[in-house]
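We begin with a single chain expressed as structure tokens, specifically the form predicted alone.
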Amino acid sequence: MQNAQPKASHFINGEYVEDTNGRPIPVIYPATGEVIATVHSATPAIIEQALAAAESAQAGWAAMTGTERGRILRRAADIMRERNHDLSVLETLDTGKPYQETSVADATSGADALEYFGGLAGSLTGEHIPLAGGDFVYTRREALGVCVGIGAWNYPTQIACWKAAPALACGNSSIFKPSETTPLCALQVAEILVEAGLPAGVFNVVQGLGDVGATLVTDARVAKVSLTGSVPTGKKVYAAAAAEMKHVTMELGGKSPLIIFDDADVEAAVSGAILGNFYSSGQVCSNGTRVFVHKGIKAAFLKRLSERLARAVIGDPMDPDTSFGPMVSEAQLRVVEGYIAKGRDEGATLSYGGARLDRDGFFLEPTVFSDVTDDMTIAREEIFGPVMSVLDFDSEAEVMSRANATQFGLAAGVFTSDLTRAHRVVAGFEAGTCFINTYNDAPVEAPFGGSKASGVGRENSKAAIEHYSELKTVYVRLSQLEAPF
């Protein structure tokens, strides 16, 4: 197996830094179960070094023009695209996702974010507001300061860039803590940014578990926290940040509904359900894991779904023909196996898959349960694995009520040939990111995020600028000022 050992565990102040006093974190290749690298969790000294570097570098970075900052981000995007193959291989080693997927959806998405926000950086201006008598107000858009990003393990390169790009475009400095499960890719992002001309200390990477994240989140020098993760983790981080009145963006989990009406193109609907349940082996926060299918087409949908799933190529993630890879870890596989057992125990019909494959690594078949009811555990809790729950329905009013009956509100989708109904349905969804006749698109130009327990704030698009900067209002009086005494 290829050795993926990085030059050091952390990237601080423009260079790799090591401190072997930190707890060793083994990096395991999910396709084989082998240890391919080891990094060390950040010690208090490493955390202090990163915070000091980010604080020291921020003012100088903010003092540059947005155009100058943007030029560096766009240069980094170019480098990332030039190295897409190597970055995709590393992403596959880090996550186990097939190269067929990482080569088109990971570093490429990160590069898109750097390019988009690099292009936007020079346009971040305030406004002039005229008042009576020649007086006026103007606003300034200013950086927040030091921003902390905490990443998830499913899209390590993409998430690092989704958090870094808007933060840096606005003039902030950043400290990014990857998931301990996938620590390798963010180091490459940091290296590329510095190569593109980013001043030392503006973007730093530190490794560690939850204790490292907690230390960063509660430090007085940190102005903003952005987390991608589970709802329970998000609630803890949000509470800790709120106690210090820090800005937050929370991109959390979901149990999103995907509604398929009887007038839908069944082939397209099956494609949407596959993309919304089995891409990245089901390890996507926005997945439409509650698939509501109209009773009139349920049998046809399930038949075609099984035929399509049988075409999945499960194997070596480095093989470009492989289209379905392993789970990210043994622990996550066991979590998903537990949910499959609950689905069986609670009376759902196992329509496809459901078994761990007899091979090295953490491979689990794509799994489909039908005859699922709203009260079953697999229909209520986020599984974060390749498990689809198919529920049936009769009427639009009924299915909308059931679709919204959840604490989550990240995403939702509908397949129908009636566009009037499609727009009516998405208007009724209690979710932040919705899809019509498609699923899980995530262009950087569009805002992404959830409602209810699924999150706070938005990533990507111009909306992200609001979450990484603040407005200063300046009142200017040219007329005579008077007071009552």
Ligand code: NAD
Given for the second form:
Amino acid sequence: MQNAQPKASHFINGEYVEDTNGRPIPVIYPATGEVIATVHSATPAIIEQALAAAESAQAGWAAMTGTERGRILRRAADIMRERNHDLSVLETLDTGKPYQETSVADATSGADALEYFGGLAGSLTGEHIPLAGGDFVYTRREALGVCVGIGAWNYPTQIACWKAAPALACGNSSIFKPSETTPLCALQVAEILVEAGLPAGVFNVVQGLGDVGATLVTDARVAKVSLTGSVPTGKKVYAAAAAEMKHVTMELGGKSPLIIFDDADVEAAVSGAILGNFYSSGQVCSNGTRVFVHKGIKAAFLKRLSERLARAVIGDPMDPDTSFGPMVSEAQLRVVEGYIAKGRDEGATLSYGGARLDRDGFFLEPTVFSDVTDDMTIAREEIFGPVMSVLDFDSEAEVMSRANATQFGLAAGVFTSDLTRAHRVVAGFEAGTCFINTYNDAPVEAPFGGSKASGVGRENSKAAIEHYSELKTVYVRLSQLEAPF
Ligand code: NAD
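Okay, that is the form predicted alone; can I get the form predicted together with the ligand now?
Starting with the chain above, the whole complex follows.
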């Protein structure tokens, strides 16, 4: 049996901290169903320690030059890359995602974020604005203070780094609460940051369920909250933050459209649909789960899709040949099974998969429904599992209005060989992140985030700096100051 027990549950003020009075949270390896570690939910005393540590460390960290802060972040990126194998194994244990994925997508993308924002840190400045009479304004780009990050369970290392890197680059301190389902990886990120020279208290990790997150969000010492999670949780967290006028970034769920026109390269479109539905067993927020296929190529698309899915290697996630792993938990698997039953009941055609595998762990076949209509539950709600809905369409105008007819607006994609149409279609998408002839690429250099109910703000890229700092305006008068009396 695997053992992934961390040194302690929390990481506060530069060291591991335990308080066994907190409710135990078992960590289950999704490929076997075995308990591989137990952490304890943060007690009020632990939450207080984390807040006090983050608050007292912040001013000193912000007083360092951006270049000094950036050097530490870049050193942490180097350490993460050196330890990629071990971190990837831990990510696989935490999430069940195949090592084939984790070794190229998790610690590596976390390292990219630390390196990118480490590189930007030294060049974060305000501006000088000349005015009449020699007067001028200058702006200071200042840190917000203590930033709370709250994570989902699908990318525990990446989410911790996507939130920590811009926050720390701007001079904030941070408290990160991982998902209770995947609590292990963020502790490694904290350890590595301290090893790279991060002062104690600047980045802290506390464990717990939603109640711990909610306590952090409402504390007066917290200036900003960044959540990656579902829309219902986002609405609660956004409302709690708004009550105290706190800054927010909300990275929430989606039901994104992927439109495949009849002039598309079908092989590439099938690749896009596979990447946009079955990577990480479909547990990716930006997945293009509503695949609109032009009627003329529907049969060819479905045939090729089934042939390609039959090549998926499903099994032990630690085997480098495995390309499709289990769902993260029994609970999530049951949610997805419920949607598969609804798809059948509501009259969609099950074209591929649909069944749980007869083995330990939480394995579900990659599943494709065709003949899906817009009103079906599987076409409206986020499933967050390996279930693709294929819908037919006739014309561009029709498919655009159907693609946008959703509360979500996280991502959207189009496959076509018509360049003009491709740009016209993405201009018409109501979504924050769009793809032409590809799907789900998310380099750190590019803004990532959703519109409509899928989110507020952007992660990654220079845009994230706006969400982790604020401008102070300083008016300097050199001309004579006069008053009316
Ligand atoms: P979730 O909303 O159940 O939980 C997310 C996090 O919020 C967890 O850490 C949870 O403990 C915490 N939480 C729950 N209630 C809270 C409260 N009242 N106050 C503060 N924190 C609270 O989501 P999940 O099931 O862990 O993850 C799946 C969801 O995340 C999907 O909807 C998916 O689309 C979304 N997601 C979005 C992105 C993105 O970048 N847009 C990325 C990954 C996942």
